[in-house]
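The chain below stands alone and is given in structure tokens; this is the form predicted on its own.
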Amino acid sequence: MIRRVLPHGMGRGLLTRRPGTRRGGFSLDWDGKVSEIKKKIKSILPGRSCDLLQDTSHLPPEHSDVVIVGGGVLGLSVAYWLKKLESRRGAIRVLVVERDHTYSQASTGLSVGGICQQFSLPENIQLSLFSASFLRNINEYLAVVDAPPLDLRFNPSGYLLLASEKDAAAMESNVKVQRQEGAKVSLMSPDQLRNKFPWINTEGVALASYGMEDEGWFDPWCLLQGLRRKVQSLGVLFCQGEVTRFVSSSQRMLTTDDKAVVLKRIHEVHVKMDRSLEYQPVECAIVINAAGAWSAQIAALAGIGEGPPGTLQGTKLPVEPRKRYVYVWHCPQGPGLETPLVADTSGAYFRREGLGSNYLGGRSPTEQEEPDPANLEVDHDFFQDKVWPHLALRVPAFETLKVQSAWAGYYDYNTFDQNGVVGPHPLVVNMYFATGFSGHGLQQAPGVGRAVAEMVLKGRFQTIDLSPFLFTRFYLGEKIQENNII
């Protein structure tokens, strides 16, 4: 009787012919098999449910207080701060859903790993200053008992931004704001630039700004893995799958000027399992949209943007994937070890990579040059035609460079004003955003994660006021333009 209800393979698979037994005779393989049999038989005895036929270990839980869509560095940062700021250990159940557990196309792993404070907006400067402190003290934040310390391989060589005559006044204004916020940035004339960096050609350069502290680059993969390791130690759950549906309820309300609006609340997230047709519904109270370049698709699943044009209901999340190339080249006569990350007047940039006369860099394309984001194939002609001429003009030694390799990655590009979207949606009241940073999400992730967690747990931003980054600005048409996007 018992054998009939065991899964296929249990009757024969756990019985093996032992060397030396008689023909047709069998003996048990004792390497753990008896214990397995006892466990399975015990589970179907009277009074116990028979759940042998379905392994559910790969499924997400049926309930979670918070579901974070996107397991990149921004999603993991939100998870970390939710657990860090919870009222008591285990008070909040957090689930992170990531469709690509290898992170092969994730923006985090394909980033050049830069961090700087040379932005034009105070909020971006404040976020990056906090991130610099977070990264500098990474093992105070992300240490895990009995695990080795993290080594982000931070290179504090700074950022060097170059401005032409027409952009010099704006650079001066930006540096004034940066200094007011506490960033250590100096202005340099062309003569000062040549004296400090004799390898640079200052033709067409009217002014430069140089970050003297807490700027440079680090290993983004190490930060990603460090965050993931830490949040798992704090009890955060992970699931490999894709969010395909939200189940929500609606409530019709009148605004103060007697206009009808429909408020939605998500109650359930459907997660389609990897390489499977099955899905798991997860009941939840809060959804965090940290899906990066694909966050607009997640927003659309929640009904965001499904109203008449020009209305709040019809306002979409203006975030889309933009493909960016990174090239690696070798140049024995190139700039030395003190070289900062250089952003040219043309938009081209470069930095050293390691100790062997290798460099990496690229350039953001113009709107007319934007490549098809359908894949991550690299256009090598773009380097030859649009990047190399600018590099060779600025650094004459780069005339003889040889490209070694290249890759492409995605920006979660905010087409409205190239700044992040942080905080709750005004109509889908329990969906919160952490997306749209257009290339500076990695370096600002620690501060953004903290801000989102504060809004979820306290109902307001407490440490850095990111109100200008709320979703409502898209409906109101209030751009907060960031001028320093590399």
Given for the second form:
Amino acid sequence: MIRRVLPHGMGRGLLTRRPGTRRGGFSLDWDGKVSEIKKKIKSILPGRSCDLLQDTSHLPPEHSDVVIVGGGVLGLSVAYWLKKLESRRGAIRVLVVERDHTYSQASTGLSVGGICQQFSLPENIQLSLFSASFLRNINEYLAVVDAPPLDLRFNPSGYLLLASEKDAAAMESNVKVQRQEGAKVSLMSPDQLRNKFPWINTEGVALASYGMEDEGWFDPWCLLQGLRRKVQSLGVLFCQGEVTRFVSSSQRMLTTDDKAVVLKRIHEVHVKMDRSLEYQPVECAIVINAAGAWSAQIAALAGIGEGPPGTLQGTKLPVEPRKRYVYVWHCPQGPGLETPLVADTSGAYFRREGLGSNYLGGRSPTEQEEPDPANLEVDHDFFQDKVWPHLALRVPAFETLKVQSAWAGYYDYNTFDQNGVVGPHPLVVNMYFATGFSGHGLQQAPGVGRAVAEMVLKGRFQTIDLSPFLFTRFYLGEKIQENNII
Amino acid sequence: MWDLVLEDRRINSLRLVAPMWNGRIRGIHRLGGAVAPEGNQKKKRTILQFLTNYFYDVEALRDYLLQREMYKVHEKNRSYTWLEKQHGPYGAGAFFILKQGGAVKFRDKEWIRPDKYGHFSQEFWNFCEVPVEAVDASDCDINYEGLDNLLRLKELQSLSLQRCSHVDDWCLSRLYPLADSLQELSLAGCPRVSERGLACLHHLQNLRRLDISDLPAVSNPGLTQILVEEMLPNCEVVGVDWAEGLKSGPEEQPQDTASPVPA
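Rather than the form predicted on its own that you just supplied, could I have the structure of the form predicted in complex with the partner chain?
Now the full complex is given, and it begins with the chain already shown.
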């Protein structure tokens, strides 16, 4: 009987009032309130971030051991190696601050993606060799459980550098250094060149150096995404924001020769959120400047370069953005599948792209022709006047070509000697640089990341000695000129 | 249970190839027709994934097992420098291939193959001054480092790398030292070889026969065949014939590499 009464009783009266309907007319969003309460209770449970009062999930954490300014391939490489080389799991807390998560202007995504060992400096060669072995074993280094393996789309076709009469001797000595370091490079005379690559016009070429192994080009976007995925799985925190201020403290100290020097230490990094005035002060121990083309601004925020010119305090970071164009064209009778990345005596370069007869290439402008780096607009006249004539001279088949598209990207150009800046600043003691590679940052990123991580964790370079790349060379005037910059 | 997980991952990484190709995967993966194991597999995979996402220990264990698998392949591909000093390059190279499960043919001698237990006759140590003429390394775990041993065989005429799951584009770029002697090369069924690796075969100017059938990573096989034929004008490029459909692994024994192609 009771059983019959209860459902009967449910049918009418007070008990029938369903949630959301109340006497009096106004409706309370009962379901919404219940879900909000559920969310708050869930956020108290262990393993979730506690957002009881204010949602701060978009802000970076308040404390971090290392803050890496710039989330391109160099910044992520430093983050990866910091996590790989730390002495205990979870010992170092790393935060990567990237202004633009779409990487629309970052040099990494816009890069041609070449890797070669044909440099004149032994350190550059060693860095490229290590990076080649890193890319070859990328699915061991960047393996993440349950994630598909990375396909870098590496083309092992090599680089072919051409030298005129006056550069031939320099090329020979460079190749000797490269072979000593372990790169597999072969020298070719114009006859051998014509034999191997019949589409090439050897007029004006005295010598050519051809990389046989570990050289070619790959997809930089894939490397970036792979690094990002691995680094996130290792526990590195990411934040989308812009660094606007460094809060530092100074200390006056005496050197061994009793000269007074002011040493600065950065304590806080102010990270401003995108499209808002909100900022978060992040207390940090070490700051790594991997901001690429904008590294000089970050350095200026830290007070590097504020002083009388000619002194160590007054030495600015000589890295500035330089715009470079890359053009994609179609040429039906062009060079075949075996085409390496050819770098002409005039500085023009091109390589094949894909199976259809598409090629891409460009040329570095001279100092006088430098385009304005304020935007990434492409100048098509530059191709007509400055690139095409050289290409057509070198490869007669390129006289009939049709430009399909073009893009522009920045080089983080080191105006001092076009080589990277790696290591700590002598005065701002906890800022480390990993920038200024002037167009070969992508191919040296794994090696440089490891070197900076060793510097941060162990205090010195262990595997590859990059002491010639320290900041102090700008003050001392010691240029380490790299001759083979494309 | 961990074996299933790892073989899962191997399937994921070789996902472009039908499971039948990789003969090492045993057990339920070979039963292509059965329905129940598939569903079981999927459930096991998601439970494992759930555990991995929530517990650091499970993730670390799986990571360790993955690294151990990779380490095993590296162990197999060590460079036999001591053997080379003792018995010369041909002996060391032959030993490496036979250890991996491949077959070797010295000049004017018969093929030496390991039996199904992996044992092979040791008499080739007596004639290791004789150059090795042909190598059949099908279904072996040779990778980039292992090619060190292979590249010592300077008079190699025929090389078969069919269905080698660790041979990729980087390995192909390393074959140029064999350019003077290599006349026959077979890359059929290698899941990691793409048209980008085939582009660096142009160093092998003495190549007369190249087999590039069933390369799942090549994006456009017909076009690739045409471009490779243009690149190697003296070579017969075999392989792209989609009318046959999927070939099954065990039937495709490399009988054609029994004798070297006359120059």
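Numbering follows the first chain given and starts at 1. Because the structure is predicted, anything quoted here is derived from the model rather than measured. Whichever C-alpha set is largest while still superposing within 1.5 Å between the two forms counts as the rigid core.
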**Asked** Does superposing the core leave D257 with a CA shift of 2 Å or more between the two forms?
**Response** yes
